[in-house]
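As a starting point, one isolated chain is supplied in structure tokens, in the form predicted alone.
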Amino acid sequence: MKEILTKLTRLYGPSGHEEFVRDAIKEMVEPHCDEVIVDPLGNLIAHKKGSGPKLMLAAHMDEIGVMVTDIDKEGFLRFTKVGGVSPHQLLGQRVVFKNGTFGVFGHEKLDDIKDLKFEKMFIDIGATSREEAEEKVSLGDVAVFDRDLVEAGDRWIAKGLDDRAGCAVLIKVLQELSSSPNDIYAVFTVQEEVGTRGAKTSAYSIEPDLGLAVDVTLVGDTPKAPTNAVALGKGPTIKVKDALVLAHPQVKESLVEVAKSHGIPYQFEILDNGGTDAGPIHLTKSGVKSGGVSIPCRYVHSPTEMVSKTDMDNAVKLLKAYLTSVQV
């Protein structure tokens, strides 16, 4: 696991730019799948063919970043986020664009940090003039958070966390798995950060009879942590609702099942904010019933995530416990 995470988190993949996080997991999923497909949109769709009902798995491959508006005339760059960035998370943070151009975070000058906002700050990779600048970066372009994988006891700190912690899950269950009575469909999709965009044409095309999405949720065990009965290192989550889904009781009732039967600690997530793939899942076509498996993280959409490394390990013990039992 620490192999793949360290892979994928070290790899530039915002919103819409997700082909080298693509390209690692298909070399990675390939020979343990009897089909692996890119789809128009980006997605890549990896199928383990079985006589059951369709099962559809959809991990995120994409991160948040920023994207270049402007370029002064000392070559400064101004720029708008690209997916859920806040500005204080910025502060003093460095960035790298897909050419591997390196920048940093600066802000002018304030009377009050309450007043930070995005057209205050810029970036500043070291040019000297526009003209400078223009030959590193264009309009349009995409930076993200420049972070390596570190350990800390049983936890794993990175940028990207969210979702290639899903992603890492996801891989380890379909080279893990060696057999299944349902036909699996693990997507790695495209464009959550903008609006979960990548799971809505999958699984239009798929038309699975399940849906989980596989992701990242947030937590309530730090100091004075908004209330959240979630922890780190008590297990994955089972999802209740988010912003976008209510869980169906069947699909949640059955993972708790499976997590009983199998002695797999778990947590409920119940969210008021927020959402993942499972949003645009569950109202496909006629409706799909959907769920979800997520991984406890702490500091969500920041240059330094957090999460379990119990919790994935085991994630994936429910998952292909799952896979291997649920009846739709």
Second form
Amino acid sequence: MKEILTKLTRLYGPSGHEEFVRDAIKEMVEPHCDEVIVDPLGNLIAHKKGSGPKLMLAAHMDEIGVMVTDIDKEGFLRFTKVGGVSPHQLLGQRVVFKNGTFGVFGHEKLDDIKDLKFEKMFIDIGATSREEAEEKVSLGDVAVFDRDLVEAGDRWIAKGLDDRAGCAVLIKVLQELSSSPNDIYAVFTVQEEVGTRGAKTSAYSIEPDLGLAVDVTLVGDTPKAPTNAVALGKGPTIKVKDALVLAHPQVKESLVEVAKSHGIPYQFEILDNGGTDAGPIHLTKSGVKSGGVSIPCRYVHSPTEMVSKTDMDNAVKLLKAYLTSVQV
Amino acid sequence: MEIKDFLEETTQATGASGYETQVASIFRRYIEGVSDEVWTDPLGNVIAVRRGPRENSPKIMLAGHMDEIGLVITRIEDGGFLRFTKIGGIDERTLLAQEVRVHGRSTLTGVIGAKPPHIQEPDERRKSVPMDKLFIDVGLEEEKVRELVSVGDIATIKRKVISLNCDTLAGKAMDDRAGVAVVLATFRELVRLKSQVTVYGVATVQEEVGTRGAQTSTYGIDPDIGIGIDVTFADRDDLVEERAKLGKGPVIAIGPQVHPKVYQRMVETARKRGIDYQIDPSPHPFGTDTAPIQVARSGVASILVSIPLRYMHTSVETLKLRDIEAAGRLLAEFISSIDAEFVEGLSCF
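The form predicted alone done, now the form predicted in complex with its partner chain:
Now the complete complex, all chains and molecules, led by this one.
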């Protein structure tokens, strides 16, 4: 797991530019699948054939980032966000563009730090003129956090664990799942962070009988956190709801049953804000029974997202057991 | 009286978005006798059909949503008090001191408690209590609560229907069991009418969280005409715009989500048959099942018909039965007036 996660979180892959992540995952899963294809939007669809119902699992490859909207004559870059980025998370951060150019953030003079907005901020790539900046960066280029994965006891800390942690779990499941009666489509989706777009088109072509999103979820186990019973290290969560889906009661209950019978710890996910790929999947065509398994994660959408190793291992166990036993 | 019975039974049943099975089985029971076939789709929409004379008869879909706004348990506190969040647009200010049902391992009755006025700070007295300060008390010891209730369990408002007079009812979830009642009333009226079309009566799921059931059921049915049936704001003098009146008939919407020819035929039908109706000009996209119906597949000629309702999204939603009955008559007569030629004409602008 460490090797997979280190590799995946290090890669550059903002929404719409998932190719490095896709290539890496493809290499890891291809030997374990009957067929691996890339669809028009760039979703990687790994198919493990079976005679049973079609099960679709989705983990998204993309991460949040910042996009260049203007380059001024001194070579400073103005920018907008790609996905859910907050201005305060950017202060003091280093970002990297696809071609390896580094940038850091600065802001105009502010009377109050509360006035910090993207419009008041800029990226400094060390250029001294527009011309010099344009040699490295163009309008529309996207940068992501530059931050390597570290271990802290039972925890992993890295950027992009949302949702490379889900991708890593899904990769492990594909690698370790020996046989299943079900027809399994593991989809590594694109553009989740900008509106669960890749899951929408991939589910349309797959037409699954059952859908599961594998993503990260918010926790309430830090000082004075909002009410949320989910904690790191107490097991993967079984989805009850997020902003885009109410898990089908059958899916939720069958996941609980599998977790109980295999002695795998689990928690329930009730997410008021924030959607997952289960949203578009369950609304595909005439409807798909859907739910999700998530990995509890602290500091989501920061460069220092934190997950528990045992939660990830247990998510792999839960999904493997579920895929071999579930009946739709 | 059957429509009144249906409304009482369904509004007193529980059916938060995503958990509509109780309402679904009541709807099935009532509609089966006037349908050729009834089935449930993957998300739980109940679809009743009255087939037209031919295999390729035009298709009209009616949609009223079964789900109601509800609550979901997010944490079990020390002492066994339950914290919760909402499913759909509950008016948080109205939750205080409500009776609820908690659907755990068994169904528990609970109350939403509050800090007594005597010990409130002066500041607190002037403000409504935000949802994250509210909790459900089921009156059991913590240990027992933990045994019976789990995070993720659903809770719904408990409320008996009351008759304000013989024709005016107040209760919870009239939004949109009234619309489902219109589907039933229409099917019952159709029994005595000739029809050239196949009619699908859909009790949809998950409208309150984003019109989700209508999206998938419309895809599956692929209708020529789609009719969303919901409730609309009535008679409040604190509303700026002219609003519908209780008891003055169903409200026919006109705006970008309504096909002009369907609207025209609906109004003509009401006039011809002497059925009271009201008009709601609405330039905004409706947050009703009509929205996904209109844009399903290659697009559907759609309309919205609503029942006037006071105090929407509270537990005392108030309406008049005669508006539901009139809507059933109107829609049945409308359906009966539709033939293949009319449907072909829908794409000639």
